[in-house]
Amino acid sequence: MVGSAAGRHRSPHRGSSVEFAEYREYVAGDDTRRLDWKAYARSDRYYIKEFEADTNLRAYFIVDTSGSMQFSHGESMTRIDYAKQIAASLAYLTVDQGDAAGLSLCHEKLHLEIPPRRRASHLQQIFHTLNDIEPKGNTGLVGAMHDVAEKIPQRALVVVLSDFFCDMEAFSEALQHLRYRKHDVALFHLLDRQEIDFHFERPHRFVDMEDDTSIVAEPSLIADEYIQAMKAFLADIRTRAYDTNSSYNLITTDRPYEDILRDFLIDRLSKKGGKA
């Protein structure tokens, strides 16, 4: 990722930083002041040194707090728990590595944002922030993605933690507009167990947690319908990230959270190369 300090990751991108990367023949137009004339003493040939670009990365969490965000059935932790979780985990990874993290917070009459920074005092702010959170309300998700696109001005990663129970058209535009502005986008879709597999045994009284509309049901008229709709549902997301070019992490609730940071990290080093 492109940034202003260095961090302890490599860039792809050549520079002029201080740690060497490797010699090139020179060619027409090179800038000659990065001619090595020992290499030259040498060789009797003219080389350019290129140099590995460490640059600092810039992460981005925006965490949806609407009421859904709230949901857990069972054991399971709760949405905007995990979130918090996740949230804070990579930012003080995040941190920890000399780069800058920012956060922000949304639902339909809230949002709050902290820009990208890489103090320790900031990740402090960060988890405070975090751990204050009360959800409720509508989503305003597809507004702040809009907002993070819009108001980073450099290419960053921009990691986004919801259930995603919004309009899909409208977050298929905020996400590319994300993906317009360059940024590196990772989908953290969080779900209960429970809302996938359906296993219910006497009529319930389903409630909405965003606008508190409710209805009563008899779960074993409506599974099979509400499955096939749930798989399209995730289909529908899964697609949009692909054709998007973001990474797309379907994750259930009742998952232990280190091993979903595990997997994350081990992909995202693996599509680098190994560079983190």
Contents of the next structure:
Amino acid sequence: MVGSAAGRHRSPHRGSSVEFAEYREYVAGDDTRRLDWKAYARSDRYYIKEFEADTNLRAYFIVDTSGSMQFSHGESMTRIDYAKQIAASLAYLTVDQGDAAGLSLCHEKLHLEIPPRRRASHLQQIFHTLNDIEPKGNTGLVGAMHDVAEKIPQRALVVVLSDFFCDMEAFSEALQHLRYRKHDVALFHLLDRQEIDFHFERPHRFVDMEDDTSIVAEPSLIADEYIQAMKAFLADIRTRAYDTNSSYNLITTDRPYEDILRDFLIDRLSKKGGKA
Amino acid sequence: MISFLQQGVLWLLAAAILPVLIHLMNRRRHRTVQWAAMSFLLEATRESRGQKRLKHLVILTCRTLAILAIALVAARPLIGGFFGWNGGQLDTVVLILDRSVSMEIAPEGSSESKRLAVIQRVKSSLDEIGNPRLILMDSASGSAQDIDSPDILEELSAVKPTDTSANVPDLIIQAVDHITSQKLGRSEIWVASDLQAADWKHDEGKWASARAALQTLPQENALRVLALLGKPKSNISVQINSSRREAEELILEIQLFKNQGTQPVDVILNYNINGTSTSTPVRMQGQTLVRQERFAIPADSTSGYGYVSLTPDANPRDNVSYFAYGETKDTHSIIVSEIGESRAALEHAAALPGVDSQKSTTISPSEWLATPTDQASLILWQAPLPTEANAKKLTDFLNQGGVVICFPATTQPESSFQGISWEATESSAANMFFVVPNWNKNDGPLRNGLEDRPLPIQKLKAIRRAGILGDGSQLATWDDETSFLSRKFVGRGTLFFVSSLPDYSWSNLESGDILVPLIQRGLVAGSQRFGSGLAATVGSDAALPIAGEIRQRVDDYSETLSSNNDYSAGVWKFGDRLIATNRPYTEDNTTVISSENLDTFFKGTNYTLFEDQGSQENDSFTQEIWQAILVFMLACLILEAILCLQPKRPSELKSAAKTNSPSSQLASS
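Structure of the form predicted in complex with the partner chain, please, following the form predicted alone?
Full complex below, order starting with the chain above.
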């Protein structure tokens, strides 16, 4: 991880640390204190002993605030509330361990960014901002991802929380853009159980949450086709995430978010060799 | 055809629209939900066509049909073809029951006669349609009889077997008259018959009247014909063609007729003459056997009687034929002829040399009016056809049962007799002859002789002939299918026209091979009119006692109900006179009319034909079909349930959603 302060995360920069990294030949200007005299004695050449430097984490949370994020069915939590809880929890954990957390909210007409900071007061700002979210309009997720990719100067963890009901090709390009900038991307795909199962008994008028268009349909007639389309969508997004080496997490909003966080953190620990 | 006993509940059929209404209302009463994954919904809607919609339509149809079935069951549907949609609303049924001899035969697969079978079916059917008023019109009496209850139908003497024939068109006319005169309301005429041609094929004039009568009925489809068409069992009938006494001998000409098959059959002929029974085995080689039997009778006996019978078979009514005889009587013929060669030939054939009992008188046409005919059996008319008074006298002779045979005259003024006239004479081409290849071998004076031997008609060669024009029936035809011998029944008598003359300038008829049997058979037939005290056909006026006479049966062959005496064959005493009555022998002919014939008879009227094969499996014309409809309804509901079952949805999605591990997600995809 690349950060401006020493932290708990392994950094690609070499520095003073207890963990040996490699030898390299001495060049003019190197700190002579870092010369390995034992190596000089053995080889009659000057070598500099490099150590891994620990640095801080920049975590950037992109939360989709389009109208579709307001969806919930039955007693389950709305998608946006679920996203808020995950984003807030992860931001808290990030700042709590001395890392920086930033936030990007996006929908069609709004793109609000809070740059990453490590201060506790900054965390409060993130909480207030999350609390004030009112989802509406079409999604601006792809644009927000491109913006984040461009604006964050150093490698960071980019956590995207959305239903990903957007153009898949554009979304895929945004993912590649983030990966090109060496960012570590984690996708939280939030769906309601009903959106997957499509379990309706009688005719319904379905009103689009983003543009208010509607359609009257007999669920028993279209259920199979709908489920097939949803299945293809999930397979597609999972493939695109895999192709860009992004972490993909399909989450139904009827699950406790604590479980989601636990699984996510354990998964990252196993990937990064013991440090999240 | 389907009819309903409870037509009042047919309005329930309207309930069939309920599933459609509910479907439409459901579509209108939809719930509204906010939905995010709209693109998938639109895609699913686009793709959900064809099979799914068809399935939905089938479900809707099944529900509709199930309700229709419930409504139909509630209306108690009947099927069977005899009743139409109006079957349950009848006030009166006029049942014309064919009681002719042919109705007594049992069809294959049944032990009961067609008459009994139809009575059972009528009873059951009347019961099923709510027992409307029943009026019975039987073919024997022709009278209408109000029946209190169909249950007693088979006990009535008016439905018992008879030895009569039936006149169906007349019965239909009478039934219509009865319905009209009695103002019977909503009525139907049911004709129960075996469609035997002899009972149905009467002249077109009768059928025209019947059609006109039916058209006066206000109700459509007022006539239903129940045709009992089951294939009859093998049956042999016996009839006595002639019985005559010659001094101390009784000569019977007996004819056997087999209704099917031509294989040789051994038959026992039982004779009963004046109470003495004898039997003779005979073998039938073909379908018909004609046999002459001679029996010695006491010279001093003035009269006697008897019968010839067969062992019982499929039709018990045609197994016997009765006869009676009186004192020997000379036969007289009158020959009205022009002078010529043919006169001698006719005289020779009418009074055979050596037969003293046959006498003939030859007169010229001008002497006809002055010649008494009361003793004559046969008149041979070889002269211009009679007109005016001459024609009337000849017609009177026919009406009294005489036989007249007309031959061409050498001169042919334009005249006709009984609707028949001569055409101009015609000669054959040089060295060519007119011949007669076709003639009726079973009926008429040219029928086959004893042992079924045919007459040598093919020996006839004619070089001159006169065409026969008119409405007589052809009994023999020339090779160009014009008539050689025509016949017309006039009153009780028979009129024949022969197309050529026993004259060398006309034909070789004078050789006798054809002329003698032709005239002798005419003589025998004509003699029957003097035996009117000795023989009659059941159903004719001659078979009825005249006022003051008491009927008493004298033979011992069978017993009859006194109420059916008039319709039963037997040997009777009417006061002092003896008479043998027999069934109409036309009843032995099993030919039936076709449905095309029926269409012709009832042209312009609506009628329903129900063909019953006469088996005993079903004793009703109708059958309630609610069971079948319930099964159909059940099938509809089961199909609906199967189609409504939702197929098991793929479980992969659920498991993928529950398992958050990226690897398992990928694996599941």
